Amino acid sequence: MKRLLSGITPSGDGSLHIGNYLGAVRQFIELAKSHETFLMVADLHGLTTIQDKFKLQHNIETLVLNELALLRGFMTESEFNNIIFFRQSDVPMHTECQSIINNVTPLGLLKRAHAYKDKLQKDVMEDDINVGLFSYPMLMAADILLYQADLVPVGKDQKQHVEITRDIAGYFNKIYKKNVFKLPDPFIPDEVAVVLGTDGQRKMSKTLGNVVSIFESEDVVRKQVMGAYTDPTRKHATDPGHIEGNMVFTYLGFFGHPTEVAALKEQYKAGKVSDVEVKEYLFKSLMSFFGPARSAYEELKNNPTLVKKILHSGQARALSVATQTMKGVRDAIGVTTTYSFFEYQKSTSGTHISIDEFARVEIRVGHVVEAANKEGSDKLIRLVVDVGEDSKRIIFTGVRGFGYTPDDFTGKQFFFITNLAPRKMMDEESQGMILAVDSPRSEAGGVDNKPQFISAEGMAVGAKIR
C-alpha cells in the first residue's frame, strides 16, 4: 500500500466551502480509502501570512473541526480510523528537518518558486518579503520527506513544490551517499472540479465573498445560495432561461439528484420554473448532501475532548514515523557521535523511569468487543477494544503460543495502556497494549512464563487508573 501525505493551511478564516470540497477534499477522501494516509493541518505554514495570535488560533481550530467533520461525514469509522490526522506544529521534527535540508538546497531553486515570483510580480519589494514565504518550499519539502510519502495530491499550481521536494531529496541522498529520503511523486487527478464562485466570474474565495459555505447556519447558506448568479437576461419566471454559465445549475451538477436536475433544466429552459424555486432546490440538496458532515461538525464542536483525542492519536502515529526518519537523517549527516546524548525516544533497555514519565502513562479499563486470530500469524490475537468515549481501537497481543484463544478475551474487560505510539503489526497498527503479570511460581520453584491478564470486570469502561 502506497503512502499518501496531504496538508491544508489555515488561511482565510479557516472554514471550508463547497469549492474546497470539490477541488480537494472529495478526491482526498477517495484516495484515503486505498492508501496509507497522513493528513495534517499545516499551521506553521499559516505564519507566512497570519501574524495575529488570536486569528491564527481561531483559524486552526475552525479548520480542524471542518476537516474532521467532512472526513467523519463521508467515511466509515474504519476508513476514518486509518487516517493519521495531526497538526504540523505538534511534530517538532518538521522544523528540524527543514533546518537541515536548508544546507543542501541551492538558492536558485527557491528563487524559481512560484510563491516567491508571484509576490515580486505584485509590486512587492524583495526586501519586504519575509523569509518564511521565501523558504515555504523548504518547509513543504520537510513535511513530505519526514513521512517518506510515495504520493502527494496537489493541483497543477502546486506541482512545482513536489518537484522541488524531489530535487532536495536527491541532493541530500547524493551528498551523503545514502538513500535516506524517498523521492515522492505528485498526484494530480485527471478531473479536478474547479468551480467559480457565486458571482460566476472568479474562483470561489472567502475573501471575495462569493462562496457557499458547508458548516454555516442554514440561514447563512440559504442567503449565499439565493445570491448566486443565474441568467441576467431572464426578467420573469416565464421567460426561457439559459443553463450555460448559470452557477445554480453548475452546483446542482455536483449536489443534486441527476433525474430531478435534468427535469429542472427542461422546465427552466421552457420558462416553467423560477430562479427562486431552483435555488431553493439547490439549498435543500446541499443540506441533504452535507447533512452527515454537518451533524459530525456539531458533535465535534460540542465535544472538544473527542477532538483532542483524535489529534493526540494522530500526533503519536506521526511522531513514530517522523522519529525514525530523523534518526536516519542525523546519522547520515554526522551529528550522531560517541558523545551524543540526545535521543528521540528513551532506550527500552533501561530499568528506571522518572515519576513524571510514569505519570504520563495512560492506563484505562477496556472492554474487548471482538477477538480473532490474526490471519498469517501463529502468535497474534487481534482485539477490538472499547476504551470509552465512543472510541474503539485495534490492539494485538502475541499470546497464542501460550495457549490463549480469542474466547479468552471476547466480551471481557482488562487494563490497557492507551497512549503508546502505534506499532505496525503485519498489515495493521496496534494502538495500545494489554497489561499482564507473570504467572505464579510453580511448586518446584520454577517460573511458568505464561502471562496472566488482569481482569477489570465490574469497572467502568474507559476509567483511567490513577
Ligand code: TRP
The other form holds:
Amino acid sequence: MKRLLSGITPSGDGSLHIGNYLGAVRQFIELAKSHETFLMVADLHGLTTIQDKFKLQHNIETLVLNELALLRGFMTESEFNNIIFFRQSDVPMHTECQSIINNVTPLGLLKRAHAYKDKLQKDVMEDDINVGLFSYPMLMAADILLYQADLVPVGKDQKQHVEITRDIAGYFNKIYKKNVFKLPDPFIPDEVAVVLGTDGQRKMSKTLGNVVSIFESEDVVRKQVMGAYTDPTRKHATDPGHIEGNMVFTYLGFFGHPTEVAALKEQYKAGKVSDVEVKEYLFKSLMSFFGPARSAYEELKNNPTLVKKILHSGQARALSVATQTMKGVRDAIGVTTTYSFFEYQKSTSGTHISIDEFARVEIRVGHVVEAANKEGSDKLIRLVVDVGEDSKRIIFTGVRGFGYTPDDFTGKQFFFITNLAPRKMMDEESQGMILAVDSPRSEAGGVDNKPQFISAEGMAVGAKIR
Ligand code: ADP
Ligand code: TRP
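Return the structure block for the form predicted together with tryptophan (TRP); the form predicted alone was the one displayed.
Then the entire complex follows, led off by the chain already shown.
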C-alpha cells in the first residue's frame, strides 16, 4: 500500500472553509481508502506568521477540531481509524531532520522558492523576512521525508515545495550514497481547481473575507451565502438570469442535488425563481451536506479527552515511522559511532506510554510453589507459580549465570507480570515474567550485575498492583 502524507497550516483563524474541503480534505478522504494516510496539523509552520501564543493555541485547536470533524463526518469508523492524524510539534524529529537536511541544500534552491520570492516582491526588505519563512520548504521537506511518503496531495501553490523536497532527498541520497529518503510525488488531481470566493473574483480565502464556512453557526453561513456574487445584470427575479460565473450555482454544482439543481437552473434562466430562493436552497444543501461533519464537530468539541486520544494515538504511530527514518539518517551521516550509548528510540518521547497503556500491564503477587534448573540450559530456572488462578503458571527466569539457584525462589513470593504473550523457552512456554531490579552497573559486569528480585512476602497471592 502506498503512503500518503499531507499537512495543513493553522493560519488565518484556523478554521476550514468549503474551498479547503473541495481543494484538500475531500482528496484526503478519497485517497485514504487506498493509501496509508498520514495527516498532520503543521503547527510549527504557523510560527512564520503567528507569534502570539494565544492566537496560535486558538488556531491549532480550531484546525484540529475542523479537520477531525470532516474526517469523522465523511468516513466510516474503520476508514477513520486507519488515518494517522497527528500534530507536527508532537514529533520532535521534524525539526531535527530539518536541521540535518539544511546541510545538503544549496541556498539558491530556497531563494527560488515562491513563498520567499513573493514576499520580496511585495516591497518587503530582506531584513524583515524571518529565516523561518525562508526555510519553510526545509521544514516541509522534513515533514515529507520523515515518513517516506510516496504521495503528497497539495494545492497548486505547494507543488514547488514538493519538488524542492524531491531535490533535497536526491542530494542527500547521493552525498551519503544510500537511499535513505524516498523521493515523493506531488499529487494534484486535474479536477481540483481553485474554488473562487463569494466575490466571484478571487480564490476563496479567509484573509480575503470571501469564504463560505463549514462550522460557523447557521446564521453566519446563511449571511455568507446571501452575500454571494450571482448575476449583476439581473435586477428583478423576473429577469432571465445567467449561470456562468454565478457563484451560487458553482457551489450548488458540488453540494446540491443534481436533478433539483438542473431544474433550478432552467427556472433561473427563464426568470422564474429569485436569487434569494436559490441562495436559500444552497444554504439548505450546505447544511444537509455538512450535517454529519457539523455534528461530529459538536461531539468533538465537547469531548477533549477523545480528541487527545486521537492525537495521542496518531503521535505514537507517527513517532514509530519518524524514529525509524531518523535512525537511518543518523547512521548515514556518521553520528552513530562506537561511543554511541543509546538506542535512538530510547532518547525520544517515542517510549513514553500513556497511563491507559500502562494500565494494561498486569502485575500480581505470585507464590513460587516449585523451582528447578531447566534441563539442557545453563541459564534458566523453571518456576511453577501460583498467581491466584485455578492452575499454576510456568514462568522462566534466566539468572543462573548470576549465581541464583532454585532455592532462592522455592516457597517465596515475588511480583510477576501476568498478561504477557506466552513465550517459548526451549520446549515449554513461559507464561509471564518475574520482576527484578538491576544492580548499579559495575565496571566488572558479570556477577556484579546480579539483579535483585522484588519480594512480595506477606502480600495476598494473586493481588494486583495498581
Ligand atoms: P489559504 O490558501 O486560504 O490560506 P491554506 O493554505 O490554509 O488556505 O490551505 C489549506 C489547504 O486548502 C491547501 O491544500 C490549499 O491548497 C487548499 N485550499 C485553500 N483555499 C482553497 C481554494 N479557494 N480552493 C481550493 N483549495 C483551496
Ligand atoms: N505548506 C503547506 C500549506 O501551506 C502545509 C504543509 C506543511 C504540508 N507540511 C506539509 C503539506 C507536508 C504537505 C506536506 O498548505
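Take the two forms, find the largest set of C-alpha atoms that superpose within 1.5 Å, and that set is the rigid core. Numbering follows the first chain given and starts at 1. Please read these numbers as outputs of a predicted model, since none were measured by experiment.
- Once the rigid core is overlaid between these two forms, Ile101 does not reach a Cα shift of 2 Å, moving by less than that.
- Once both forms are fitted on their rigid core, the CA atom of Lys156 lies 2 Å or more apart between these two forms.
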